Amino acid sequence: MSFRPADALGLQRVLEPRGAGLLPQQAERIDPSLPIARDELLIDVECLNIDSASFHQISNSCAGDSAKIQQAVLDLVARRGKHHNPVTGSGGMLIGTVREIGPDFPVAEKPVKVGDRIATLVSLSLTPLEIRKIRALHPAIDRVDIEGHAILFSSGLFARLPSDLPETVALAVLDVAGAPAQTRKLVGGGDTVLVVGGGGKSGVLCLYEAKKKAGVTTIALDYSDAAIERLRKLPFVDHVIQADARKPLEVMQKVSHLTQGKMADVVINVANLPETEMSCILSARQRGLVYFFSMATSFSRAALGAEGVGADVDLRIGNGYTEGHADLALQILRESPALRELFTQTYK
């Protein structure tokens, strides 16, 4: 059995532009074919779980039609060997089944065996891949079936899939897994922390996992009746206000209203629209914490803006990974009785 040369970061899978160092991430265009290197793990895909600012995206550029987003994704795949959005920049992760793993990948470090069935943890916007066909597409959660393969470099995450959840629902958490971890590091005892996008799923795990927190203040954000419907039934919610995050000084006067002035401490954007920026930042307090999840974010703008209207906020840009963000995320559903419905239901 033949393997290309061991390559941790999958530099030479880079296809265009080439000789210009780029990580796959950063590149045009990547090569998803075979055979694997000896350091990386071959998936048989089953489902691809877009990102909500990617999917949203390339839903409205099709007017909603779905064999017009079926071929948008074929395309994408096909032009790029990778699913990456060149309008949002980000991708997604997926489920599969290993089908080969290259003889100097870490299973020392990382424990799979071939036929484990595993979520990648990692973007599609750097994940090779190769689609053969599209069974099936679920426009209301973001996600594509299909048939066909993805490469994971040994520098790449992984979970393998719990077996006290659906996989749906699994999916759908470890998707979003970084933003309830991050919170944990974030959020502080006594704060009052505003989630923006509250109604989505990172939105509720960030919520949730924000409560935890001794004497904490939870604000949802969101626009739909849907999703303002949802939030107000779950307890660990203190507030929900429904407003479009777009307009800035709507959001402002109503967190104002809220805290009596003092706006939040923490303002966590999770939502998948672009142009919200503003609104996280004049609904924080001087001194207070951004943390700008959402791929949607311009973060010139948000630099630019802040520094525009006065605003002493520390801005953060999302990091999906952070060491033990997959256990933390799946335990939060065993934890709390009301999200797991909630998930159960959504994302069947």
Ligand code: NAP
The other form holds:
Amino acid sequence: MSFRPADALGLQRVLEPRGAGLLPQQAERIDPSLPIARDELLIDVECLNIDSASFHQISNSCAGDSAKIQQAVLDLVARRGKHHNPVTGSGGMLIGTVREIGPDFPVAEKPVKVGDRIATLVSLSLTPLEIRKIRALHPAIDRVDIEGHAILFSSGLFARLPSDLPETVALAVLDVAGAPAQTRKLVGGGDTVLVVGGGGKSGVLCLYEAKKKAGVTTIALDYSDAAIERLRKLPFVDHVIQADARKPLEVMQKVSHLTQGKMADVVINVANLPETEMSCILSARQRGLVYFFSMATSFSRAALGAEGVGADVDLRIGNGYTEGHADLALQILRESPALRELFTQTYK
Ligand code: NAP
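Return one more block: the form predicted together with the ligand, after the form predicted alone shown previously.
Zooming out: every chain and molecule, the one shown earlier first.
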């Protein structure tokens, strides 16, 4: 059997621009072809969980037409060798079955065997991917079932799928695993925590995790009636605000009213659309903290916007990874019957 040379970061798979020393995530086009390298993992892919901001951008650009969305996904992956949306810059993640393990893949450190069912925990925006066929599109949950293969570099992260949760549920939860794990680090006892876009999958996980700390007050903000209804049923959500996160003054006034002018100590942005930065910044107290997990966040809008209104708040970029994030996210579903039911109903 022949293999490409080992290459932990996948640099040899960068096709465009070549020779510029770019990483696969930065590259315009990467090479998903076989054989794998000595330290790579080959995965038969079953479904892609497209990043929410990315899926909504693609769906809007196709006017919600299913056939056009499928063609856009196929075209994007054929053109770039990865599912890397050039508008949002984001990807998503996948589940599949391990077909082949290169002889130098670090199995001692990352135990895995052929036939294991895994979810990748690195973004599709850097994962070599070839789609042979789209089997089904699930637009309500940003999921695409496919036939194809993907390649994981030895530096890549993955999780073996748990046997006690439906795979599609695990996929949805693992996609946003960084958000509740960062919430655990950022929220302190007694904090007032506002989650913008709180009715979505990362939102409810963050609200649950925040509420575990003593004396925390949780506020969820979302837009649609369906999301508001969903949030009102969750026992760990103290207050629900219905508002459009793109309207900063309206949001600020509602948060101010609810908190009697104190505003939130920690604001977590998990909305899946652009132009929501200022709602979050204006809802945080002076020297509070805003955590931008949303991939639709603009660094310049957030940084210049905060400066422009004299908001001395700590602005954090939403790193999708923090140690133990996958275990924590899955653990939340085991702990919370309400969330388990919500995810099982939604991500069938
Ligand atoms: P999701 O399930 O689609 O949740 C997004 C929520 O935002 C939904 O409840 C949605 O409500 C709400 N929303 C939409 N428009 C709104 C508005 N105008 N005002 C207030 N709320 C609004 O998305 P998710 O999977 O949790 O992902 C959340 C964000 O995290 C996305 O931007 C995604 O790209 C990002 N993400 C980041 C990372 C990372 O590594 N940093 C990883 C994965 C995902 P409706 O459903 O009613 O529209």
